[in-house]
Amino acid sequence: MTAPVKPAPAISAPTVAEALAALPPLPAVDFAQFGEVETKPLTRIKRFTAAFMSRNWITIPHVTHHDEADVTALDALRKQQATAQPEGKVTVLPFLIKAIVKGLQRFPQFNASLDASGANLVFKKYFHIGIAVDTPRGLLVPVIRDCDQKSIAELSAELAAISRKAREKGLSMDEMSGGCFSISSLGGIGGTAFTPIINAPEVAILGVCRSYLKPVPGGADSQHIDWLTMLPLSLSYDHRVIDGAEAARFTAMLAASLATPESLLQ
């Protein structure tokens, strides 16, 4: 008679701390044996960012969806806005924020967070957007609150003020907390695409690179070429909460909103 098969013992998943502790340490290397070196300590912000980003990358299953938006009309509108407001430069970021808010309203799972148990999704009824700011001390992400209630001009002024405050070491912890969704923009530097790391407990982040001119055949005449200004978009999302089709629909809506910028002025 065959003996009954005993069930396998339950295996609990290791915590992040246990998983990190189980990793073998990096070998110590004497780099001076290969040539002259100089050792400088990381800033406190860079050390904190390193720990925070490492945790996020290990604990969140990241997927990045790449797309692009036709911002030809948006560029023309920004120039009109700049003429009307000569005291301040109008960038693409305020329009991006308004487009993202529309996306969060249409797809509320992007404006949510997993609770501590990981079994429930907390949907937020507010729209606070974090903006990654490059400072000499490291990356900071101040949060602009209630973006659904602010105009392009108001967002533009607040962006300028909070970015200046970040670079002048004037941000408080409260000003960097409570975000629903973040934007990381490399538009002033370059690149074509990248994979931004999600700013937990958020479930998505949008990366933006520098816009470029794209030739597109125009009209029935195949010899005619239109030059469109295209903005690369890179959306990283938490695959536990968002699937690929939802991410594609979200970025498609962003692209459609940015292609018709007048709708973002309302």
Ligand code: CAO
Second form
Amino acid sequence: MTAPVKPAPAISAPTVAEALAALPPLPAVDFAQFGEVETKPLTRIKRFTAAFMSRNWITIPHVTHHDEADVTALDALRKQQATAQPEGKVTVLPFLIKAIVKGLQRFPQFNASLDASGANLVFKKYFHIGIAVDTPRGLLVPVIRDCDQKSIAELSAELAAISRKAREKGLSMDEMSGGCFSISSLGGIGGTAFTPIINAPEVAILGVCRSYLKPVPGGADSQHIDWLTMLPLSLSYDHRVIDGAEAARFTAMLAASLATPESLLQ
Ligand code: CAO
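Write the structure block of the form predicted in complex with the ligand for the protein whose form predicted alone appears above.
Starting with the chain above, the whole complex follows.
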């Protein structure tokens, strides 16, 4: 005879505030006891960033999907354009913005935000893209508005202007608000993949690392090697709003758009 099974006690999920309150506080450490130290205050931007990043990391269920895009044709196109117009040299970012706009148009849930109740999704009909800019005082995210209505050359000029403004302390709060989706590009620096933190109330952010040459078997008989230039993409998304399959489709579409750059020139 088997013993009667006792019903399990009901478990209610703690709120975020309750979970945080239950964490043991970090002990105060006197680092000077281990060696020489120097204490400096965080900049205002770094303190703001710390608060926002902590809130977003703790309150949003992040998943990061990694993929890569074949940008061999895109690199050739950029080189061709740079030779024709050396003063108008364009990085990969304006093309990425265009590819993302196409992705947001095809997958509107990536251009949405949860409302304050958390019960409704607000779908945006505009396409404003935030760009993470590394400045000596910390990270700033100016927003390029109406990217669907701008050409690659216009996006490139605006990107240069806002990153200069960010580094010269010239950005207003207005210029950093209203973004639909953000890009964090570390491609000029390096890396192969990372987990960008979502810039709430946005629901996804694309991280980009340095492109690299990948040997791929080519030809009908796979007897020779083609060297393709691959761009690593890391998409972090809010799993309350976006499912993994949707994230994989969105990133695959980005990769396909970047692999056919002429489609981004229209
Ligand atoms: N792969 C290979 N090379 C790349 C590349 C990539 N993915 N992305 C840029 N490059 C190259 C550019 O073509 C450029 O080459 P040249 O010197 O030959 O012209 C060089 O790297 C520098 O590019 P850049 O970074 O100045 O320009 P950008 O348009 O790619 O990016 C900006 C502009 C503002 C996004 C960037 O300067 C920046 O601040 N990035 C850091 C963002 C950041 O800190 N993110 C982390 C946020 S979370 O902490």
